[in-house]
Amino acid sequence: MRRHVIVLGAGMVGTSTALQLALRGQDVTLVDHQAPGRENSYGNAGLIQSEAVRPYAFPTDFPTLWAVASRRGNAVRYRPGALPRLAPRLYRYWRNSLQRNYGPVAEAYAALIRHATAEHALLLGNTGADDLVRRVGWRQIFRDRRQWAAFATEARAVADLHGLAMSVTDGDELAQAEPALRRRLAGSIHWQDPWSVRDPGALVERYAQRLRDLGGRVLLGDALTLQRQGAGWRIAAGGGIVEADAAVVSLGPWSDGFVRHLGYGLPLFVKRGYHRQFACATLPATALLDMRNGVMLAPMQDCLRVTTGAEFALLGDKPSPVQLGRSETYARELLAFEAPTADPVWMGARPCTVDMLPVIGPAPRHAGLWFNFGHGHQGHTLGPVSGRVIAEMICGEPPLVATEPYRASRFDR
């Protein structure tokens, strides 16, 4: 049965959801307050991480916890003023990261991740976006030999368990593979299956254009104008009123505020991240993650993007220059690059849940309303596969994966 579906949010997750629905013959309207791919989907490191079968856990060992608490490290930072409101959710995040609880989480997460590149490949068809995608993997790079050896042992075990292609390279091999590096390092782990995208926002726009080509609409509008209308939904968008049978909430970090006004108190929080772009005569061959400092060096279309790790803060908190400033210093130890480009410093927010799994499925108390958000660090990776799963659920098709671990009802009890 052909339905009209409104999708709220034109980032990678929302745009992929709309496109997956259109590919199944549905009448789709994608609504956002600005053009597709201009928020968090623009500012990430551009990786499609098919190797990321283990979601980012909260630190559970004392040395790492102390480094975070004392604010000595750079990979994870926090805003002290945000802690009173964040503490209950961070505690639940920490509990779910403990070994006894983490196994089922990782299993459910891997069930989605293993389809990441295949679903991107399906959406790439007829978009002309192959020029944006490089199938070269990415590298974790290590300054410390002991850290490199420990991570290499774990990486081999994960790769063997999940059938992932990877290689462990020592400092000499790394220098040959990445001649742009200006100092010798201990070694690296090269994850070979993932893809990198030279302009993440442009990829989202290509998916949105394919949606238009299939007859879908991309309109400017305010998600908060969504209202019930009879058995369906309506929204003010594109200068008029759009009516639909169903609606999907894919508003990334703004999903929390949106669903709260509908009465859902889901345990969501954000991890903020920053980037700055620099002119660079010799870009690295792959994206490089400095594992000591949590700094990603990502080659973009015509510049180097330096991105930070995670900052625990409230969504509306003012930006802090500390983490990005340190990240630039660490990056210059590794690569020679020039002045910043004219692009402004960017800050975004990763939408996270306390159990590290996205929320995908029906709204428990609103017929015809669906949720697809909370993808944490991997919205760019998981957008097409989670979009497929929610589209299959809406269309009454058997979903690609079992959906119980991702449903909002796991929290709304």
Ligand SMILES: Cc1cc2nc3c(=O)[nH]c(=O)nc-3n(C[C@H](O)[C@H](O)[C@H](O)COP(=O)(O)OP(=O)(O)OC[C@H]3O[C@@H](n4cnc5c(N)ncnc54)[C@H](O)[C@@H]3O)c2cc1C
The other form holds:
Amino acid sequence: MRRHVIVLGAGMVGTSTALQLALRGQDVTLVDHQAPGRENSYGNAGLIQSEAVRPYAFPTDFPTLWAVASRRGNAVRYRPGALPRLAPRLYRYWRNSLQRNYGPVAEAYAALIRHATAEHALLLGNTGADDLVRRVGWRQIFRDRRQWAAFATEARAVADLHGLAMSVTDGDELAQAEPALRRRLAGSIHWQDPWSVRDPGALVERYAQRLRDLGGRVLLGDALTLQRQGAGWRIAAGGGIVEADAAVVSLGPWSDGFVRHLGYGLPLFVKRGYHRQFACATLPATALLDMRNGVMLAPMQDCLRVTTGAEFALLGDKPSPVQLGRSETYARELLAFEAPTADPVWMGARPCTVDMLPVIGPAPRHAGLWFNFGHGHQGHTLGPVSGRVIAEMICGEPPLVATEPYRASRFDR
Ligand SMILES: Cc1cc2nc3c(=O)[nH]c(=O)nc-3n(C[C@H](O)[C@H](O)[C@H](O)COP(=O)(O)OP(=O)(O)OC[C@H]3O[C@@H](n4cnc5c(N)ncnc54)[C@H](O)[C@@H]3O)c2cc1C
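What I would like now is the form predicted together with the ligand, since the data block earlier showed the form predicted alone; can you produce it?
Okay, now the whole complex, with that chain kicking things off.
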């Protein structure tokens, strides 16, 4: 049966969802109030992280908690003013991160992650976007031997369990592999399977173009104009009214406000992040994550993108210059790069859930409405996978993975 489906939000998640639906013969309208791939799906570090089988847990060990609480560390920061409102959700995030609860979460996360590169390959198809993708993996780099040794032991165990290609390299080998590094470090872990994208927003635009080529529409419109229409849905978009049998909410961090206006109080929050881009004569061979400071040095098309770790804040809070400022200082200790490019400082928000799993599945109380959001640290990686899963659910096909762990109704229990 050919349905007409409206997909709300043209980030990596919504655009991939729309494309997966179109590849299954559905009539699709993708609606956003701006062009595809302009928000978080533009500003991220561009990694397609097939190694990220363990989602980012809330720190549960005392030294890390202390570094965060005392605001000395740089990888994770918070805005004190946001804590009263965030506390109930952070408490649930912390509980789900405890060892006894984390196992099933990681299992469900890995079930999605393992399909990441294959599903991107499928969507890349004949888009000609291969020029944007580099299949060189990425590296965690360590300044401290003890931290390197501890992470290497854990990484080997994870790699064995999930069949991931990786190598642990000492400081000399790292210096050889990454001549752009300006100081000798303790060592690195090179995850070899992941891909990196030179311009994440451009990749989303290529997927959107493939959708148009398949007959789908990409229209400007405000998601908040979505209304019920008989058994289906209607929205004001592209200067007219679009009617459809079903609608998918893929509004990234804005999904929280949107589903709230429909009466759903899902336990969502954001971890903000920043980037700044710099002219750089000698880019690193792969993206490098400074593990002490949570700073990613990501080679882009023609510049270096320095991205930060997580900042717990409310979506609408003012930007803070601290984390990005420190990140630039740490980055300059490692690489020689020049002045910032003309692009402004960028701030984004990772759309997170308290159990670290995205929400993929039917809206519990609205027939014909579907949810696909909450991809946290890995939405660029997971968009095509969760897009496939939701498309299969809408089309009544057997889904790629068991869908129970991702359904919104899990939060009712
Ligand atoms: C610093 C940083 C680095 C990251 N690095 C990586 C990485 O290397 N790899 C990785 O996998 N992930 C990474 N992420 C996470 C990733 O960026 C996100 O998980 C992902 O972009 C979320 O995609 P999305 O499509 O859900 O949301 P978005 O890309 O934010 O898309 C949501 C869309 O909804 C639209 N929208 C909002 N409100 C409305 C409305 N009312 N009407 C119409 N449209 C609306 C917006 O315009 C936007 O286009 C990183 C995130 C950050 C912050």
